[in-house]
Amino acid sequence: MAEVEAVVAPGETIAELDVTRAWLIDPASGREGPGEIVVEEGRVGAVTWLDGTEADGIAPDGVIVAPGFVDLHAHFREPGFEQAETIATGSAAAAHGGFTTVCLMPNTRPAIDEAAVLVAVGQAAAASGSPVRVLAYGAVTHGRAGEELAALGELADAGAIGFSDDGSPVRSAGVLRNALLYAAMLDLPIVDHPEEQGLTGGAEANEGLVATVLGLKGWPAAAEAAAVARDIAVLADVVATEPRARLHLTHLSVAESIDLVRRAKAAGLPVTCDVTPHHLALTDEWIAGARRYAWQAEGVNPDPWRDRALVAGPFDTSLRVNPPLRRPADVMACLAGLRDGTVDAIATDHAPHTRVDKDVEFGLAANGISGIETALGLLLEAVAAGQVPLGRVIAALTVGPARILGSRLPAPIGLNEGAPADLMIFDAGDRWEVNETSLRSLGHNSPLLGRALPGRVLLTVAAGRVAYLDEADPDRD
């Protein structure tokens, strides 16, 4: 049985940590297995891999040590919407979820379309006292209005890690083309939210059986796939003259999008993508009141009413997201893309909201799930069901995002001897209940409230400092 012995204090440099007989996962080196790790004065002192009789009884169903997670897509709401989340509370939630680096989207108020706003975000992160690294994207266009490019060069000089109008797509193909060319000169990616808004006006839920029965306006898969196809076509045109251009497509959710990215990669185009934990497990059936995961539904087009799968009331507004929850077949396609490497990263799209914005009719509710703390647990459910290997999940939360960020990531990913410790420890065999007390985020808009999830995070260390400590039992064995 693993033992975790530590001399730690929240917020302080970790004095001493000794983890023995644990399961270590280091995607940077491609190694996974039984091992031990020592941290002294904030740095990794030694990593020992065990084999033979020393490894007997150690399996990936107990205490696991991995590099700190990197979230490519989150919303901490500051500035402008601090009643829903602040950088301080968001950082605390991230650490509780095992994340040591978080990349914030620019749909704040004001939008991060000027260097001064980006600097203010950095100042708020420093003032929070959290060691979690808070990075931010700059907006592609002024006010995220899609009409005129923002001052991309100034934003890059101020530390922007890329450019996105997230929450809104880059509507004009011409603007997208210019943005790709400009960002390429800055060696930064354009991160697009793929949505053809001409197909989504007034849409409330995925177009299909559930939306029809519940009387909700359907959101077609074509709205995403058409935008993905356009973006890839523009990228192909740009790289013909500017090979440094990079396009990242965020929160893909339908089978057609995954296939388009797969084919674009096969053609050698510099495109990457991410998928959220909720799009890797939940389906539109949850809006009707089902609570089974996608892989638990039977058949290509399951009917939750026929299957008697409805165990909760309909119209839980925490399930209203953009893009919407899709069919089980789309979830399975996303999982297949994760397994084969088409999906580069898992990003939470953490989107906390106040009760005022969620306690309304389903179609009027703000889009988003508060998901940075439940990401690991939801993914471990997929691992336990045999849908994806644990090592692949950890890679998509660490080295996958790191490759997309490139030189903008302040520290290398991995369990590296001599380097400042940047790691998280969780107990895969221990479950915890998601409730308003256990969540650190101000946003409690989660469809998983009241549910027990696997993977209790015991300790998160960012840049050698303690970001989160499970104080209930820090010396559990």
The other form holds:
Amino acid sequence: MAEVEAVVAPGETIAELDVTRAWLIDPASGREGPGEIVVEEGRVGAVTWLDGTEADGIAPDGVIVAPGFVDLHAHFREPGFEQAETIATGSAAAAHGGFTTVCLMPNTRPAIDEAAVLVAVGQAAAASGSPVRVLAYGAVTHGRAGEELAALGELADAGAIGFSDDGSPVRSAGVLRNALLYAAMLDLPIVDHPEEQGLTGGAEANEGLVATVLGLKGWPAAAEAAAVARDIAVLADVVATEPRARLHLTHLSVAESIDLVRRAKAAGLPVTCDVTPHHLALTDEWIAGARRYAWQAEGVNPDPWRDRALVAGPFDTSLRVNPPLRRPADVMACLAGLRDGTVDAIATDHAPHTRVDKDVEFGLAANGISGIETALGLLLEAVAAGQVPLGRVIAALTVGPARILGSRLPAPIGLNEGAPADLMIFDAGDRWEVNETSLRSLGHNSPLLGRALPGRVLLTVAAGRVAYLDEADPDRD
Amino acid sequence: MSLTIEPAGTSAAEASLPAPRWRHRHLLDLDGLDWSEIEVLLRTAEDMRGVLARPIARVPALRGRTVTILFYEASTRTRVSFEVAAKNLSADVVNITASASSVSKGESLVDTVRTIESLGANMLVMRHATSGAPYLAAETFSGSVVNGGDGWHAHPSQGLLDLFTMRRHLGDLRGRKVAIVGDILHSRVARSNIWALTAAGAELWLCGPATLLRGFEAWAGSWRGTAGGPDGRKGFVVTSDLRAALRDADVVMTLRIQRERQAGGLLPSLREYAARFGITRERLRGARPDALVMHPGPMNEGVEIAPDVAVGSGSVISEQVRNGVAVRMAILHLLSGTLAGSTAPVEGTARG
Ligand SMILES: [Zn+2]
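The structure above corresponds to the form predicted alone; please give the structure of the form predicted together with the partner chain next.
Up next: the whole complex, starting with the chain shown before.
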């Protein structure tokens, strides 16, 4: 049995940690297997990989140690929407999910379109007392309105890690082209939320069988694919003269988009992408009342009505998200993209909302899922179902996003001896129930409420300090 | 919100009905009903037609119960039909017309339903422009919710009254061809008819301009597969070929075309719609000579249906209205058996 012995206090530098006979995953060195790790006074003291008989009986179904996760896409709602989330509560939720670095989207109020707002976000993060690293994007355009460029250079000087109008796409191809060029000069990426809005006005759910039967306005796959194709075409045009330009496409959700990115990468274009945990497991069938994962519904022609898969009432607003939950076939394509490396990173698009914004009619409900705490659990379900190797999931949560952030990530990823400890420990064999008490986020808008997910996080250490400690079970040794 | 409370009168000539046995607390859609349950509804509606034929069409089935009718969309026909149905069952009826302004003032549907409940409502009949809204109401309301039409999603009482009307004329619908022509995409009537008519075994054709059929071919295709549809339903046909849809049809139902479809870029013009898809006497010759002509109302005469067809020999449009009262009486009566103080076993979820 693995043993975790620790002398820790939340928020403090971790005094002592001794994990024996666990499963270590270190995507930075490409190693994964039985091992032991010691942390002293916030630094990794020793990492020991076990071989032969020493390794007997240690499998990746119990205590697992991995580098702290990096979330490329989260909404902590501060400033402007503090009833939904604050930087402090969001950081606590992140640590509960195993994340030690988060990248916040700038669709706050005011938007992060000038340096002063970015500075205020940094101050709120420092004041929160959480060791979770809070990084942020600046807006691409002033007020995210899609017209004039935001203060890109000043934002870069203040530490912005890239630019995004997330919540909306960069509206015009012309603005995108200039933004890619200007951001390249600053050595920063443009992160686009791909959506051709001419096809998504009033959209409520993925265009397909479920939306047709439920009478919901469809959000067609073509709206994402058209935007991805536009973005890639503009990128190709820009890199012809400016090779430093970089485009990151966030929360891809349909098979066509994954395919377009796969081909663009094969053509050598500097494009990267991420997918959310919910788009890697859940489907639009959940809106009809099904509760099966995509791989359980996979088939030529899944139909939750015919398949007698409806076990809950329809129109649960916690499932309203943009881009919407897609068909099982799209989820399978996203999983394939994750396996073959087309998908660089898994990003949560953590989007907490208040009850007021969600306890309304489906078509009036705010878009978004509070997902930073349930990311690991959903992904472990995919792993358990044989859809993707555990090592690949951990890589897409650590080195994948780290490569996209490059030098803007303050510390290297990895279980590195001598370095400040930045790691998370979870028990893959222990389930925890998602409910209003267990969630640290103020946003309880999760379709997984009431469900037991695998992978209880035991400890998260960010920059040598304790970010999360599972107090439910102090008797780990 | 404006409130009108109209107490129900009582009559010495009332006759009682047998206590209903029904397991669903709400009627939100027809997708959760199996054929035997639909038959119970139709038989009960037949009983209610008997009640309506009496000199004093009133029974005490809902005496002491309050039925609140909450409509977020203008509708005279359905609202009055439910109101008459509830009064015929001796219920107290509360009518609430929630204007767009009460929504914009920020009173949420959940708040409104709580208010209605505290005012003593036992049953809530609801019409809303957003698909799924009655499910939200059903989560909050402790009594029964009847969906009087939600967005594009469902209009179960209309689907049942259409089925009831067809069965009165044609008997068993197995093998009978029913053509529904019009704006299928935005129609809750079409969706509820799909569930009702495929359960009845009818040969269903949906017809309209391609822009107003989008998605339905995939739905039909799903049920045409080897596994069929839910509960052994057969698929249905989706086409823009009006001639094929009407050929030898036993029933031709047209749906209202709204002017917004032109503004929304889905149709060049209502004139062009009328020219290509309007049901005229000439086109109706392709159907069976005794074909029923139906329309859920309100009609745009001269657009989706020619005036002489609307009042022609096969038209059962005004009978639909009369049957609507009987069917809604049946719905309210059956659901009332699930209310507190009643003895029937109940399924409590929004699916039930
Ligand atoms: Zn987005």
